[in-house]
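Starting off, we have a lone chain in the form predicted alone, written out as structure tokens.
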Amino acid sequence: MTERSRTVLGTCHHDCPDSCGWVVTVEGERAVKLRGNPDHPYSRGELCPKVNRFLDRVYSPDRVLTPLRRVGAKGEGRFEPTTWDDALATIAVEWSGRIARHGGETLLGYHSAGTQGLIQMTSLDRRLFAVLGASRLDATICGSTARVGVELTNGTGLGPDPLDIVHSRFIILWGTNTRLTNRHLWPFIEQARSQGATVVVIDPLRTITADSADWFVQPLPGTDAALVLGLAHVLIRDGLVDEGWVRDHTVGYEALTERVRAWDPVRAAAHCGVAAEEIERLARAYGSARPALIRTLIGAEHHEHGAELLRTMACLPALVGAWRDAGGGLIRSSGTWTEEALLDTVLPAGAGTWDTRRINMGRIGAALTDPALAPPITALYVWNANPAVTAPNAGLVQAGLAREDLFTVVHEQFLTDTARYADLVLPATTQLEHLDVVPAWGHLYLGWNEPAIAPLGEARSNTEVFRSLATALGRTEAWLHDSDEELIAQKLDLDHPRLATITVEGLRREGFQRLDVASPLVPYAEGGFPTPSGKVELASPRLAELGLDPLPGYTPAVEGPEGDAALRARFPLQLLTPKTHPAFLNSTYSASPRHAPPGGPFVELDPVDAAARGVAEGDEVIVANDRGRLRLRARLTGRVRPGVVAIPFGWWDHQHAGRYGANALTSDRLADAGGGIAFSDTLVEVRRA
């Protein structure tokens, strides 16, 4: 290292769950070098293949480093540049106009995790939106559905420590795709199964994790909860319930058991597609083995009856006590001990409240689109996203972002299928050009993150346009203008047990501190439930009171495997888009050279679907719904059932022969609660192009 090197630590910004902690080394100005932190306690010095190649990205010659004014048609993106005063000045008259003719709600920012942390991802953008009048955005597209749904029987989202899978005896990874998308996670693993754990997978896909298990079981889509019922009805069957535990944290185990007798294995295998034999061995396996554990994170949830999934799956845990043992119980996003750490409003004590509309972002194109919304929106502030790519029925999505009268402004780092149709892009800082601190939802460590260069160029972070935006508008509250460091300081100074041991110095000299709680973390061994009853709810007095099934239980979808039969005759294929690809995430980095893989989309199909469509390897085909048409080169795998087919989900419009990506054709219908969506209950037909 020369004397005019230097290191910095950071921490990855991903929608991942994993948050690994890095070093950059800087040579004068310059990024030269970023690796994983050796020190990082999870992560372990490792990054995945994506953010190894980071400074690509941040030096890319196609990145937006100056403001851009439209000057061709919408979707066309085609812009010249314009100044950052002038940018300001024009969103200034065109958001004050558009809310004195409309009124405050007339306005909506969207945003999603494509920065996370906790004020790049939103902190001043609430505050002014906020005092602005704005309609509100559900951010509820992924894991909100699944929190409800556990929290339905356990009232709380809380479950150990992933690490703390080193103790597990049985693992179950259901619905997650750990080796590709939680990969860290992965070496945790393979040390329980170095002491002896088994590891199943319960996926309707065979993933590269599927490929590393001890044992894949391969539901059809959306089917998960028959399967549940189906190894309930056989651990009480076979005296494998844990009677102590049950009688003590449980309520509404009669009533379950009664529910249960009827889903033996054979009505649940004619339900869920695996065979009833296999049904049984795994509900024996499950019921003997000690810690057994269950990891799901956000796919199991992306169903019309998502909730309910996770309601009747997070019965099993309590049914075999296995929240008794460290290593045991039910993990789904660790986030949760770190949110309810760092909940705070949105304003400032005595500065009013933000009571508003909300508009679903997994809606946002039936928003965009529909007539009859009073007030229209008008005003759309795009951060951290990329929703014409990302956001469900995309072909809806475009027609509402090509709206005339909608001025649309995106802060971006490239020019992206949204930022294609705005009126002003604004330049946005990479993660090594801001100041924040990332919280996880892989682990319970938060992680600081130091600006390692300067902002290339005239790129402003989130947090730097909302104050400029603040001053566009004329506001001069204060708490409009908090810097970075103060905005931090507001979140960690907050009076949570959690957070006792940490500060804003012993995260900027360590790069990461874990949450103040038990190691290894087993928070209900003795019960304790946040419940109304204090305990695991196997039946549900709070939904018996809403009129609603108070038991755990299986409806089909809609559009999934046993929905609706005129439907399926004309859309007789089941949807899935996975990620299938190490090298970009979500839709980030798909449009690099460098990441994208050769060949561009595709859709996999089982070989015996493509014959009844005289498909070869290789062809060209149409995917097609209702909501959409695509045209992909067809795969002939044995990674999908029959009945089932996959398109790889991520790649941005532009390289798919068509005009649209995968998301065309995924479903927009929300989830049985929390406000997610149905993406993975889709129907298509594929026929020969």
Ligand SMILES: Nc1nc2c(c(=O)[nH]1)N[C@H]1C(S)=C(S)[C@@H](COP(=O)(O)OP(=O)(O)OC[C@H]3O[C@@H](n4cnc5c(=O)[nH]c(N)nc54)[C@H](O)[C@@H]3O)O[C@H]1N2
Contents of the next structure:
Amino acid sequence: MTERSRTVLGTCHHDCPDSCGWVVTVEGERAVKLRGNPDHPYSRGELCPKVNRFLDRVYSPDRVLTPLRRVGAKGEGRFEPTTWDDALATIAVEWSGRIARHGGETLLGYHSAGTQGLIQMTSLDRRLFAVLGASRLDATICGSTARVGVELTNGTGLGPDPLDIVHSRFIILWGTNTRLTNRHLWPFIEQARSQGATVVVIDPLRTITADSADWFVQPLPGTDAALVLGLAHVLIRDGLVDEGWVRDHTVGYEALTERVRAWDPVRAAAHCGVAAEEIERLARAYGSARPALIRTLIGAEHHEHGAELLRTMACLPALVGAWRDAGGGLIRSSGTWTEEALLDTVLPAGAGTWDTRRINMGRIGAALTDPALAPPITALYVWNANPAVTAPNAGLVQAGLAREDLFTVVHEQFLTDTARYADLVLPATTQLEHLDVVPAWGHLYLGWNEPAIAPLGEARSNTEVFRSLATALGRTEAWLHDSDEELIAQKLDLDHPRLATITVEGLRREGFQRLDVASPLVPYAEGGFPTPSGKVELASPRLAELGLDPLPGYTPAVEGPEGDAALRARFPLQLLTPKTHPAFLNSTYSASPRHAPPGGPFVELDPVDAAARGVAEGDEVIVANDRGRLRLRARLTGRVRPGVVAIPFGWWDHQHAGRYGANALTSDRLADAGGGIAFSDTLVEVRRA
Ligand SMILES: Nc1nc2c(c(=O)[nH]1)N[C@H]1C(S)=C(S)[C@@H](COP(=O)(O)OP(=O)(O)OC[C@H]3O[C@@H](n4cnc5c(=O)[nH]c(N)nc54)[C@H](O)[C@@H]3O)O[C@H]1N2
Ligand SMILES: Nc1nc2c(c(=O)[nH]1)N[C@H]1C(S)=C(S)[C@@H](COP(=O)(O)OP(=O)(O)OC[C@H]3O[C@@H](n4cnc5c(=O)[nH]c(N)nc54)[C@H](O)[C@@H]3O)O[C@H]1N2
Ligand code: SF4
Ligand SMILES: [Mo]
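What about the form predicted in complex with the ligand, after the form predicted alone?
Below is the whole assembly, all chains and molecules, this chain first.
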């Protein structure tokens, strides 16, 4: 280091389970190096192909660094620079006028997890939108359907510490592409493997994780619940159930036994497309290994019956008593450990409540185009998100964004496909330019993020913009103007036992601190599940009270392999649109030439489906359904099975030959619970272009 250089500790902000620690070297005013923090116990000095070149992103010539005012048509992307004063004054006039005319609910804030920091993801925004009486956003596009599903069985989303996977001896990676999406967990899985663990991947796609597994099981999409019922059948039939644990810590075992009696492997196989013999083998291997762990993330929930699947899947660890062991049980997002130690800081006591209507973010296209929605959404403020690319049914989303009467503000680092529709684009800081504390949903460390450099150009952080908006709107309540330090202090419940050893000074000094929970973390070895019965609810009295099936089950998706016959006759192939590229993070980085793989987007088909359509490797094809139509290159990679096709998710519209990306085709149907979206229950047909 030269005399003028210093290092600053930070944490990656991306919507990624890994929340890696980093170290930034700064010379003068400029960040010159960004490396993984070698001291971070989870990421251990490594970042990833997305973030290794983060400084290119920070200093990219394409960054939006001044406010922009639209001069072209919506979506065209023609803007001219303007000033913050002008932009804020325009917003104040537009919002006030529209609220006066339609009421507060005409305004909607739309965000996702562009940064998932405690204060920059969502904090002051909620206060401002609350006092304005704006519509509330159901931010359920990722994770909430799985959470609700698991909670129906266990009463909680809590599970083991992901790092305890080293203790596992049988690991099922179920609907998660660990090596791509959760890459820092992989070395711990390898460690378990070196100690004898078997790694199973269950995925309709042969992913890079499947390639590295000991055993790859390839069901048809959306049919896993049938597979689970078949597994449960064998576990019970063959005496592989931990009867003592089941007796002490579950309810409904007899009813479940009765239910799965009819689900012998032959019947299960007929629905899920996994051979009966393989179901038998998998059940016996899972039922005789200890500790046995199921790890799942998001892929399995993006289905019409995603909650049903997760609720059903969550019965397996209880049946075999896997919760007894360090490294046993079920892990999905481990963010719940942190969330429960945070305070809800929307409105201070006495400042009223915020109980306006809710708009589901996955249904944003429908909400923006519904002529019956009263009041209509006439003002939209987007930050931390790129819904034109990432929300389902993109044609509808973009039809909504194109509405002339919609006043749209997008706060962004880059001119995304969403920003192109904005009336005003506001320049956003990057993680190097603002303060935050970053929680994790893939491990149990809180990360500190000290700003390494001053905001570039005229960029402002999310919290700073909400303070500016409050001023522009003449709001003088002190709590609309709290500083970032104050917001962090308000959010961390330092009296919570899980934060007992965490301090703001400690976080700042070390860069990360672990939640104060046991290690290894075996929370339910002796039961004590927070369900009404205190037990794992194999049969759920709560579901029964709602008039729903109290038992785990399998319901075929309407837009799935066993769905609506008329639809299937027209669109016989099921489309998956997963995360595929190691250098993309959702739609982030895909517009950057150094991140995007050469050749652009493509559709993968099985050679049998391709031959039936006269399609050869590299041919141009049309992939279509009633929602949209894409022109893509066909690839016959052998990664999908007959009846299934896959298009990588994340590319921007202009990178496709037609007008839209993969989400032009995806279903925006709501999942069965939790407000998630059935992205992966989407039927299409493919033909030569
Ligand atoms: N490199 C990279 N990393 C990322 C991201 C990224 O875009 N790029 N995104 C981040 C985000 S926001 C998230 S939520 C996580 C998601 O992490 P994951 O859940 O691991 O990723 P997904 O691609 O959503 O889905 C995982 C797998 O689920 C499979 N799947 C789909 N339907 C089914 C089914 O019916 N049954 C089964 N068994 N599997 C099914 C898909 O084929 C896919 O391979 O990744 C995070 N990490
Ligand atoms: N077809 C299909 N669709 C999917 C998925 C899929 O697997 N397939 N996955 C779904 C999932 S799991 C998720 S989580 C969503 C993700 O959906 P999005 O969150 O909309 O996706 P990102 O590409 O991560 O967009 C985040 C944006 O926030 C911006 N940003 C980053 N930091 C900041 C900041 O500090 N301030 C502001 N104002 N902006 C910032 C980035 O530049 C980026 O454009 O997509 C969903 N959509
Ligand atoms: S995107 Fe994920 S893997 Fe990459 S540096 Fe950030 S947290 Fe780590
Ligand atoms: Mo996500």
